[in-house]
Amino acid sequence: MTTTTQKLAVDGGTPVIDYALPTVNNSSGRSLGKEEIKELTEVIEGGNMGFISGSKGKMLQEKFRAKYGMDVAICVSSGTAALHTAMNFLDLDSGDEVLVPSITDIGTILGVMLQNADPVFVDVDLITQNMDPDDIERHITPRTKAIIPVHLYGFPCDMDRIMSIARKHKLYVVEDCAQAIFTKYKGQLVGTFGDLTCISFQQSKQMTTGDGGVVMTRKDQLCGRKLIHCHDKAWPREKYRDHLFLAPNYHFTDLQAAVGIAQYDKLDAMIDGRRKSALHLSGLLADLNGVYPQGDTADGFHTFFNYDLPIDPDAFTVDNRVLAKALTAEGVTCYPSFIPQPIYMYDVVAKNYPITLDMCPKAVKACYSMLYIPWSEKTTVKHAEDIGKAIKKVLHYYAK
């Protein structure tokens, strides 16, 4: 039974929304202009535009690594390369276990991957889609050596217990912030808190240089390699020509590294943008059924990579995936989830591991239980409104 007259859109009705939404795919959503080009005029007149003498890459490193007082930080080629060096810097051998969320990226295990070592796939929150600190020891074997906790979505793991639980295990935390730059865990930035740190730079991120990232550690060579060398052909450029053992060259331009310095100087005011429609979205859909609208709570501050709206998908009579088709009709481009399936289920994953489909049933819940819109620092309360209005419309269209 529904519960409002209007047509859908995806029946032939009026849009909610007739004007293009910012995207993070272009101007219209991204914060990019004249401190990004006077940092790039610098680099194209002084000629240098490499990792190995230029000098943008070390200035950005270097206000990563006091803004999260770690030993060193290095700026890489995408997230996906500061995950595999944190991997190589961890000197991880074949049959090493990682523990891993099963709801994330495929760049937060292809460093174990590569690595030669195997990814143990941990359940998740089913709000949050965070790894669920009650399902962590039961998967911890003599041979785990890392647990890679991921802030998806721009809100924080519950870092006490797993770190608790890291402690009492002897184990490595490696935190992935591909999503989370700037994100608290009770006040705390999150990367803080384990061993090493990885955050991405790519387009859709907080704060963007295209492609990029950069990988932290608390304590340079903590398993006897250097931090720099696991990304750069472990090559002691300081001493001489030759390669320690096998790394790849993950290397970070200084072009990149230039728009970096602008994007980080503009960084609180383009996490307010993301939060101050965020929130004001989630205070719009707090009042309708069968929906979990995401925000801070006592211990996380929320950055919103993007907007992730959990869903009971008991309270509709559709799936999601006929909502978010629903919903991009509407003008609100939306997908049915972040990931269609928990990444364990992948062919590239599940050919190489021990796999059943039933090992994370919360996970493969999750992925039918979310909408996750996109969204910018150039999202505004009026787009948040009308964003709103349009949500409103479908659910209460498939409302039971």
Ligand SMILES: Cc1ncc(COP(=O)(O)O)c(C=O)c1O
Second form
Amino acid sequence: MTTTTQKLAVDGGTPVIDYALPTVNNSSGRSLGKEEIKELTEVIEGGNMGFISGSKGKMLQEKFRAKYGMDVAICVSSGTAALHTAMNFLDLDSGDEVLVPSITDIGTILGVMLQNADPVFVDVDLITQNMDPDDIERHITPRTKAIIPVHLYGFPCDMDRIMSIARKHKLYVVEDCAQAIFTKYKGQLVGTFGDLTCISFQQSKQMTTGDGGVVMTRKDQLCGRKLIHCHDKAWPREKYRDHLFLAPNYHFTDLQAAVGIAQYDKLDAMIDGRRKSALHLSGLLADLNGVYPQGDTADGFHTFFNYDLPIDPDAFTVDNRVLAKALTAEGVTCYPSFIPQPIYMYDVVAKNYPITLDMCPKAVKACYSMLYIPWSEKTTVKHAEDIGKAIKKVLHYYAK
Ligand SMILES: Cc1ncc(COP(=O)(O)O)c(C=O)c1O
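Moving on from the form predicted on its own, kindly provide the form predicted together with the named molecule as a structure.
Time for the whole complex; same chain goes first.
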């Protein structure tokens, strides 16, 4: 039943928002300015842009190492590179198994596959879409070596339960914090629970260097390898050209590090900006039927990589693809979900591993049970109010 007479923009009505919202894809949504330029100028004038001989990468690494209380932090060329470096560090054998969530970016599992190990897909929580601890243990076999919990959208996984399962079965934990820099679980930074942690600085992330990332471990030589070798052709630089095992070059340049240092110093403020507007929007949507606005919980401090709005698909006359299109027409760029299908359904994955369509039913449903709105540190409370009006207009229109 239609509950409003407002004509939707997608049907030729007037859009709620007639201006461009900030986007992380340009300066409207990013805090990039004189601080980054100053750091970059120092690198250019110093004439040394490389990871090995430069100093900025080492400075940024030290900031992360100290903040996360790690043994070592290595900046790398992407979040995917961080995760591949972590898998190489764990020295996996062919046929080893690594438990991964079924909703995530492919970067979470590429490192597993590239090291000839097998990703094993775990179902997710329908609301947070994070790995469901209830589904982890049934996938554990004698070949299981590690779990990769992904703190999706900036909200933490249930780390108490994941760590207790890992300890019981003696599994390594590699935290994928690509979307969750400075996210906290029970007041503690995510990334500080497991054996390794991986963060992405890609353009849309809470802090950015265009592309890039960092991988950290609390115990270097955990598996007989040094983390630095795993991203540097396994070349012990103190020696004259030797290569200890197979490893790519995933160097982070000092140009990226220059931007990273300036971005890191603004990170608390940038996360604050994301949180203020996102939490305001969640408050505005609290009474709306058929949606589950996200925010902090007793255990979770949300850093809002994007604004994920779980919905009850049965509350609406159309699916989330139609809702997302209508919302976009109202001036709010919106996608129906983070990924269109569980990660194991992509051909590149499915052709390599035995999958069944019903192996993670909640992950399948989750892809139809959300609206996914890009967010930025420059999205203001006023923007959130306009976005709220657009969401209400569309969801009222299509309410059952
Ligand atoms: C959860 C997750 N893991 C890994 C990655 C890979 O990061 P990158 O794009 O920096 O390679 C991403 C990227 O969006 C991600 O969202």
